[in-house]
Structure formats: structure tokens, C-alpha cells
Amino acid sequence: MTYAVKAARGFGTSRLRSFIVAGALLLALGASFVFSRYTAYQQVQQKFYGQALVPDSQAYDFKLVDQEGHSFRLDQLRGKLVLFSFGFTHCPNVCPTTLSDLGKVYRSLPERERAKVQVVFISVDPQRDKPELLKNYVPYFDKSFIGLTGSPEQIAQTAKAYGAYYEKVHTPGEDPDVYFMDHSAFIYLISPDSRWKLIYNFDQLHQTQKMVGDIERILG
């Protein structure tokens, strides 16, 4: 075997070996990463009763139109936690249980903090949700809450931004008008200073003093 052969075969084998190491540096880099990552979320999630959003993220500004049928911006509540939904009027039980959970919730806070609170319910019912019937729904559950609707590309913007899901369910052949919105049913938490902090499921809302718990360390 002539040197030059011996030389390209001790070549190949060492950029082998270069590679091999290359890879199994990677994957505990990797490794490492995801453990750290994990461990950050981990820190994080045994703080709160919510599903922790980590690394936290900034809070889509919504343009919508509330129930006085003004323009309506999440911006406008900077200052404020915000606990908000998706729904719709015409809903037979997971929206109205919904709105009265965080009205326990709101009227569990000390006076003071729920002065730092605002909770808001987003329509995704557009064609029957008109600022006036959401006026005369949402504050039913407690004065202070806020109703919002919008246009159909509104809305749809808003819930794609939070990862809401809702679709108009409607038999063939029946009365166009009579129909029901599918839609996912959690609520979100926004922080005073327009972060995305937490996600709640429909259970979890039953937990007022937990959801409280969670409001008071974020109001800090």
C-alpha cells in the first residue's frame, strides 16, 4: 500500500472521528439547551396555578370595538392585568360559567387590586354580537367587565394571534340565523405591562383562590 493511499485513508478516518465528536458535542449542546430550557419553565410554572407562558411574550394589541361601539384597544388597559376570553352570547353554559368564574375571582381581589384588574370578553359571534346586546350581556356577570366585537377579519386576526380556535357550526337546510359557534375556551392573562404571562383552561377557573393567588404575585 503505497503512503499516499495509507495517508487518504488516515484522512478519511480522522474526518470521521472530527465528525462523530462534532455531532456528540452538538447533541449535548442541545441537550444542555433543552435541560436548561426545561428547568427555566420548571422555576417558573411551581410559582403559579396557570400554565406559565416561559420565556413570557408580548401581548398582541388588538383593534376591536366594544359595547359602547367605540374603537377598542388592548393598549388602552396598559396599566391594568388583564383576564380576557373568547365567546359569544348565544353560548348555552361554557361562556356564561365562564364569565361568572372570573367575576368570583374579580370580586375575591381587596378592593384595591381589583382597581389594577379588568376583565374583558371577546365575541367571535360577529353577525349577532352587536355592541348593544354585548352591553346588555357582559356587565350582567359584573359591572366593571368589558364586551368587544369586531369585524370578521378583527376577530380572526385576534384569536389566531392567542391560538383560539372557533368555527360556525350550521345544518344544511335549516333557517341560515340558527347556528352555534364552536370555539376553544381558555382564558388568558395579560400583566400589567402588556406581557402574555399565563393560560388557563375552562376547569381551572372553578379554583378562585388559586386564579387569586396568581393575580396577586403578578400584581406583586
Given for the second form:
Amino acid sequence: MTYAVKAARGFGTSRLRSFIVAGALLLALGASFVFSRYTAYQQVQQKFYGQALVPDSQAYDFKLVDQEGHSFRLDQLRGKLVLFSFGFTHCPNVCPTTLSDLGKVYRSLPERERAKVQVVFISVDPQRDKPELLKNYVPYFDKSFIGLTGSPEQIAQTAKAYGAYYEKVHTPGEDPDVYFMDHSAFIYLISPDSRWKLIYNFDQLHQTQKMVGDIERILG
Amino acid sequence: MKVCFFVWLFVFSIAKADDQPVKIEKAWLQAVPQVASATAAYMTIRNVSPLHLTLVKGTSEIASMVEPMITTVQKHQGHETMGMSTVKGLDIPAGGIVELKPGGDHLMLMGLLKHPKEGDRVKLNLVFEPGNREVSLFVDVLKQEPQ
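Having displayed the form predicted on its own, please output the structure of the form predicted together with its partner chain.
Full assembly next; the chain just shown is listed first.
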């Protein structure tokens, strides 16, 4: 009996010990993995003002309709750094602010860099934002800016690929055609080789020089 | 003489407080394209009256509707979503300040009847409760928030 208990104990202890050792090893491995990923992230992040995607990812090649009514793919802009945001033209506050801030950033770039940058505005309100309307709205903030719209499905797919969210909100008791769009207000930066590199919150765009710094760093 | 002066000062200060329950600074209106149906006015409103005030609405010749709006931030599947919603009014406690700024709370101008061009000056009338008191001001139409 005593022997059996001892044996059991002995077995238990050695097994426990190997469990502990294995566990500690796994923990150390996991920790070093997390740490290495974290330092890799830190190394990239400290270079940029925008929120870095580490690792960066292939930018989703959206298929939409441009302000001239032609089909438009992100791939057409390969070779250019693309800054784009989602919004709608009936938006009184966030969208004009975003576009005018982007206009300021764009015009603050040296001419050589400006030629390599394209700003794009993607409507999340295809019901009202037809190409004609976008053509008269988006270039107001800078004549080089492009406005895109598309079918509700095309827009939904694009938004999903970039983790954007939008929703129609009716104002109670009003005309059914009077509505707002709630939407996430991020700006996405795609490098000339079609990698999704950075993301900005719309209020970060105020810092023109920091934005210019990121663009110059990516254009290298 | 001295007494006269103080009486004058007293009357004047009451009259002044009566004229303007608020002091408005840094007011401007976002310039938007001709086709835009809406824009927003931004400003700092300081309540210089002894009363709790509420900005309930506005009027302007250039828009069919002028309303205070608040910016809402909601989480959807972990993503922050910006929205806005109408409010009955924006409260400004006695001596307090309300800041209307891009991306934040703002005065929305909807149903634009006249296109506010950069460089224009637009008259806005703000209505405060209690007392349905109207305060008029001119705002510059700017393409960019002044630094």
C-alpha cells in the first residue's frame, strides 16, 4: 500500500514535472513569439503617424463606378499611393471635413510626390450619390480627387473588405427620402504596390505635416 | 458724478447682458460644392448669462433647416462608426462653453437654398431657451478650419 502510494506519487511528481517543464517551454515560446511580433509591430509603427497594419496585406481590388460613369478598379491606380475614405455627399460634417483636410495634405506635398498620390472618395449612399453628383462634389475639394459609387453590392463588398461599416438612419417622422448615413470614418492608405499599409482616424488628418511625413516615407 | 457713472455702468451692464446672453467666437461655415445639400457651422458659444441656456434651433436665409446636431460614436463589430443625431437642444450651463467643431457637435444647415461660397459671409440666427431669445451673427464661409 505504502509502496503503491509512493510509486503513484513518484510517477505523479515526475509527470507533473515534465508537464511543468513542457508548459514553461510552451509559455516561453509563445511569449517570445508574441514579443517578436510586438517588436516587429513596434518597429513599423514607430515609423508612421497612421495606424500600421503589421504585416501589411494585399489591398482588395474593388470594382466600382467612377464619377464619369465608367467602371473603376483599384488596380487602375497601381503605381500610385492611394488615400481613400467612405462617405456620402449629403453629409454636413465629417465628410466635408475629411475631404478638405485631405485636400490640404495633398496640396502640401511637393509636386513630384503629388503626381504619385491619388485621393478617392467612395460613396456609401448609392441611392442618392450618382456619378453626376459625385463629379460635381468630390473635385471641389481638389480637382484631382476621384469620387466612386457603384451598386449596393459592390459598395458593400468593398466596405467589408476594408472593415468599414455604414447604415442608413431615417430621421423620425420625416420624409422617407430624408436620411443620414452612419459610417465609420477611417482613411485607408494603399502603397503604390497595392499593399494596404496604414489606416487613419478622420481626426488625425488635421495634422497635415505628419500625414505628409507618412506619404513621403512610403513613396521613399 | 461718480454715482452717476456707477448707475450708468450698472444700467449698461444689465442692458448688455440682456442683449447678448451668449458670446460667440471662432464662428465659421464649411464651404461646400454647389451640388451639396447640407453643410455645417462651427463656433464656440460662451454662456455669459446667469441662466442655463439651451440652443434649440437656428434659422438662415440660405437653408430651410438649421439644427443643432450631436456626433455619435458607436461600436459595430468592434469598429467605431460615426453618426449624428438630432437633439432637442444643446445645453450650455451658466458661465459654460459649448464648442461646435468639425467632427464633433455642430449646427447643421440642411436643404441649402443658396450655395455658400468660400469668402461669403452668411447671417445665422440662433434661438436659445428659455425666453426664445434670438442671437444673430455673421459667419465667414471657409474651405478649411481656421488655425
